[in-house]
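Here we start with a single chain on its own, the form predicted alone, put down as structure tokens.
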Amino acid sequence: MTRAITLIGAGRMGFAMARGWVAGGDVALSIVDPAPGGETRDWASSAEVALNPDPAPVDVLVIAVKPQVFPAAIPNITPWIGKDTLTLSVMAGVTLARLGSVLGTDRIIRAMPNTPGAIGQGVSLVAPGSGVRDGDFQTTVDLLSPLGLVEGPLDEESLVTATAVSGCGPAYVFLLAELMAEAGAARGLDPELSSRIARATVEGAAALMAQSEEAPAALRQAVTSPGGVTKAALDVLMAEDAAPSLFKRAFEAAEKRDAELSSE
């Protein structure tokens, strides 16, 4: 049975789910965005997707808009909610109660894709509200599948805490690249070469991971000879007041500002 879908909001995340949802087949998708790129435009006409059309309740209402627009774009959501519409939001910060208080819906389902889903390859966290009905979770779990990996149902605490993780997380990789890029230019490196054989480095040992069935841990282990280089570095880095504290200090920060924006 075709599904009708509505997308608010065609960023790079709601476009890749879009891209997902029409190569899967049975959906009539439509897609709201004031200003649409011009790769979602010609997307759009060529898939038959329907831009900006007439309002009108639907079967699944996806909301892909940044948190901070949300308040100003609830007039231009609520006349797609019907009282069989499922609501899933992909907005960091806003919690299924306050969804549900300003869209007046409990139906409602939170999801928190991350970045690397626009090349299905992404983490996708589910966390359903209690007005879910039968099936919704599973249909959830169809839409966000071509982003990669689903992991639910959570409970909204552990999706904040877990956003923390896979949400941020392709961040946390991207800096570190750049940090060992600027390290190795600082010691007399080439900047371009720097820069290529850290970006290099650490696509190949996400990689190794990807293909390893061994923990994390036990990768690191497996390349840090006791005494060598690579042990040295790593004492510096796994001292108590480096990474580890960075990180638990940066996951407080995360879950802080998800609180504020709940707020705002």
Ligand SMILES: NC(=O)c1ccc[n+]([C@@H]2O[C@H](COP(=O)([O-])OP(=O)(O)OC[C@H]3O[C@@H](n4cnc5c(N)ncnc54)[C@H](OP(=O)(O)O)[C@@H]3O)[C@@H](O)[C@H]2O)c1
Contents of the next structure:
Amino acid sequence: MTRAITLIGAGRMGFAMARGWVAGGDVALSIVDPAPGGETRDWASSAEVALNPDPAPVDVLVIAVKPQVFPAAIPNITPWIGKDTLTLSVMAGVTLARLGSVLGTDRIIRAMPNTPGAIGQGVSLVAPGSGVRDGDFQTTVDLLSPLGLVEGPLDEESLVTATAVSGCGPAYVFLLAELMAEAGAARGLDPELSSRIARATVEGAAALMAQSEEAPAALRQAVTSPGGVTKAALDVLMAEDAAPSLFKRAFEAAEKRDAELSSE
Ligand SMILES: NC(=O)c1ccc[n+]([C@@H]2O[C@H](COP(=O)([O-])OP(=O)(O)OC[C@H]3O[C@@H](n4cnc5c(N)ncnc54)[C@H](OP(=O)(O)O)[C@@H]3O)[C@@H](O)[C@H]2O)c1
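With the form predicted alone in hand, show me what the form predicted in complex with the ligand looks like.
Next comes the full complex, this chain leading.
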């Protein structure tokens, strides 16, 4: 059965999802975006996707605008919601309670994808609201599967903490490559060489982990000889007041910001 889906906001995350749905077939897709980029416009016309059509209730409405833009977008969102519409929000920080009160429906699911989803290697977290019907969770899993791994159902509190892991996680990994490059340069390496080898090392280690069944800790231990060079570096990084405590503080900050976004 062809499913009617409307996507509000065809930015990085929305566009990645839209391509996955059309590739998966059996979807009549409409996109609402006041200023779609050239790539979105070209793709929409080649994939027979309706761009900014007149609104009418759909099977699934997906909200992928920035949380800060959401209040202004509400008048363009509600006409797409009918009594049989499942609403899926991928906005960070906008709670199920707030979505329900401003959109006038409790048939809502909150999801949190991440950017590697654009190449099918993402992680999406799913937290269903209280008014979902049988099959809604599975519909959401089907819609997010083109982006990679889907985890859920989660309660909303776990979604917020898990967002600090997988939603923000790609940025931590990119930061790791940056910091390794900077530390190499600070110790006298040519900055471009340091940057190239840091990047290739992060890519290679992630690919090795992807091919291995071992836990990350076992992979780490396998490259850490007792009394060796790696061990000396890890002793600094893994001291209780170093990386472990930094990550706890970073997660607390991410959860706090999520709560603030919810009330902005
Ligand atoms: N990127 C991530 O890693 C990630 C991960 C998980 C969840 N999310 C969530 O996904 C949402 C979108 O993030 P993003 O990175 O994809 O942002 P983005 O690239 O800025 O995409 C948002 C899109 O919405 C459009 N837009 C603005 N106002 C609109 C309106 N009134 N009606 C319809 N569309 C409108 C924007 O157009 P203009 O560019 O013309 O303003 C843009 O194309 C956010 O809520 C974010 O929390 C993102």
